[in-house]
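One chain comes next, on its own, written as structure tokens: the form predicted alone.
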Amino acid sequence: MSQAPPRTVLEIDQLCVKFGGLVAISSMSFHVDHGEIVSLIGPNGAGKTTAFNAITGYLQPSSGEARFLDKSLNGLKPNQIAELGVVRTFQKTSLFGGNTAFENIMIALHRQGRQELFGSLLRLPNMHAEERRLRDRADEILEFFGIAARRDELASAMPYGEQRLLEVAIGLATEPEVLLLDEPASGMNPTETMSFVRMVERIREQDITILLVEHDMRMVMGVSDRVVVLNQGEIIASGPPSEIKHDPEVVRAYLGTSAPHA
């Protein structure tokens, strides 16, 4: 009996962005099919996170169509595109930094409570257990991400990497179908990154899907099952890491900067 083929949960259709007269993206195409961790790399300036943007409406395409599930994500702001189930990270954390942590993955978890407004605002019965449940969930996640002891300190006094941990757990918290994670290795030491490969891989089997773009190469081609490689706006390779790593062009796009390596 023949395997079902994969189902495409986020596709890129000649999408286009332009400032002015710059191209900052022309006419990339790629996919990303349920259940795939898909990393889109390329050096300083590719257009990696002005992707990003255009997907999670961020930034509007001059052309082209960014889809989810077949249906289109141009003109959809972004907590409409979030809503949907495509979720994104940021280079910089954006967490709120006078509030702990655990009360920044409780703001995650109320956006997604179940109940109808007019049950919060009467507090019936069952939004005292809707509560209880998603205070449990919330004290889950810190304890999946390994930051559990820092449940009650202000997000602005966790050391860096757990403050990019957390910020990740919150967009775990809202339960995506697609997890977009902008350089969330970004000031990890080695050791931080390599727990947080398997951290990924954790997720994935959340039944998530991952489109990831990050500088550690060996972050990239350890959890990938897809690369997708940008220079100046353009896909100049896509395929598995095995592939990628020794790509000619891709090797000559990283001169100058760090070519990947296993």
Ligand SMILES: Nc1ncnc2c1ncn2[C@@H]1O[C@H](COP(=O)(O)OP(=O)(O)O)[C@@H](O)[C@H]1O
Second form
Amino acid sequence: MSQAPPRTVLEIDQLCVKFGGLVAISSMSFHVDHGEIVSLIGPNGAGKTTAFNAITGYLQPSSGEARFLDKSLNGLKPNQIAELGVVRTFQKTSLFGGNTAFENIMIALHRQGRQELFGSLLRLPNMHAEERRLRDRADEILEFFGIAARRDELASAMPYGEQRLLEVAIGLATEPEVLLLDEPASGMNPTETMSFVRMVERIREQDITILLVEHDMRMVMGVSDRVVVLNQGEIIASGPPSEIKHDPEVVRAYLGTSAPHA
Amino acid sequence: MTSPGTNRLAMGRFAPFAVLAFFALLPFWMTDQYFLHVLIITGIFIIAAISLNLLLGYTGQLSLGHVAFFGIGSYASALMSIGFDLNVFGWMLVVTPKPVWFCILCGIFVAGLAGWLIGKVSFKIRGAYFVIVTISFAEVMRLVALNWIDLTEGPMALNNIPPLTLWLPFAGETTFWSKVPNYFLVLSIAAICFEIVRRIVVSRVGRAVIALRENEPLAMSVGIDVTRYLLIITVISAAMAGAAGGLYSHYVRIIDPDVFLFIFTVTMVIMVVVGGKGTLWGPIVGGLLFGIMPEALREFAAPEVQWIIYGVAMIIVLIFLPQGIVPAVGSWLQSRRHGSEPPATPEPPGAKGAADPS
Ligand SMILES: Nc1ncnc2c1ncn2[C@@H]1O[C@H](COP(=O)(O)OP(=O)(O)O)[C@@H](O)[C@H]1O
Ligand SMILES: [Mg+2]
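How about the form predicted in complex with the ligand, since we already have the form predicted alone?
Complete assembly follows, chain above in first position.
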């Protein structure tokens, strides 16, 4: 797409995660280049969510590391990793349930604000300007995701499909470099999934790199530049979707557990 | 957790001014000195409850030792105003009596510092750990106040604490001996604390701690340094409780280690929870209720019976209004307003400004 040679933004280097005796991820290595959409797929329990947790600081890897633009993410807290621009969503629906959709986005715009305690207490003039800017931005984002009509509804009271959209909207509001989406379309109906695919492509157009975990094979094959296949904590295949579809190991791993609905 | 409607309670923009005006006019027709005394003490407790609500209601952290900050504020301010000397490892530290306004500021500062310390040691691990640390801290402070007799007079109490003296326009230098000036003093400080909390909770800092309360992992995932913002709020909350303590010292003019009693923390928690935690008006409504009710009961009930009535009242409120009084009234008002509109309009046109929690 761009003329410049692909730049690796996220590099997973021999990442291992153990839970006691259980090896959830063993020596996982792959990379994601700038502007790419890479999908991480595999049967339930393969270790996809664990990989996300290890990359984004929610758990520390037993060995190996993840790097963002050559900077090691080991030992950083999730908020520090988000501050760098690596932001994830959660597999289980995760919202600020007691707040409205609009307030959810306002919270997520934290990184776009500068106001600290004294500015807010003294109501410095630039505070109003900043708040206005953030509010406009929040409305834009709700509009982008087609949930502006729910603006003042409680997040916890929104329909499920729209809650899932709001989660991605929260992730996007942070203006990440890399967005890690953990099964964002699970629970969406086919129509919602279709419009979500278009949404993902429009997010990519905003120069945001995406690492996607998803079970919907049609979506994965349709949207990804590359696919990394994980089985029992190990990468068994990786490559463009056209290759992955016919990879015998992938077919076996999938047929051995749950068949994709493609 | 806390109901959303709480934040968007339909107490218009002018409600704070109306309430303030009501209480400012009250002493002009309620001249009963004892009643004013009750209101002053209630006001001091409301300030403490406002400070607790900032922490408990908006960050979700339960400080069960909140009275420690109140007590520290009251002792620090009282000691500064009386003067003291202290033997610090062979050095004699002699503090001569200072003007009371300055002493109250010192009390606020020392209480804020204590909040910072407690936050530092306990926010690495939150939740139950914070509860335990704060309870223990308050109890340790009580024992210090009880046993460090050289400094605090222990159970003999610090007495002859001077009242506040201020230079006031039109009145000149005024010493706050009587009820009326103290009433206005407490009312002003309560209004300031209310406004501080109001400004914080609509700000970026406020959103950060509300995010922590609602969903900590998600808050971190959007880049919020939750520990840092929690610490900031704890310092503000502790400092505010310290201000209440200072006001108490120079109004009552005698304090003893009982200012650290656990029961006062419980009272503050009850005020906040019954009024509605995480709402601006909750601690005020709860504070007025539980500040004035004991006095109303006093004439015909023994203290033990009062406590039972207290407890029963609290349980009844929380069974029927689990979010507290203010959120319940808020959603009742809202449903009434919606009910009077034609049912075909689910989205009220004025909903734009709904994010403003005042
Ligand atoms: N916190 C944890 N403690 C112990 N085991 C875990 C934990 N999280 C995940 N696991 C285990 O690690 C493996 C991978 O889980 P997960 O990453 O959630 O899989 P996926 O997201 O691919 O479905 C599973 O066997 C799971 O039971
Ligand atoms: Mg998973």
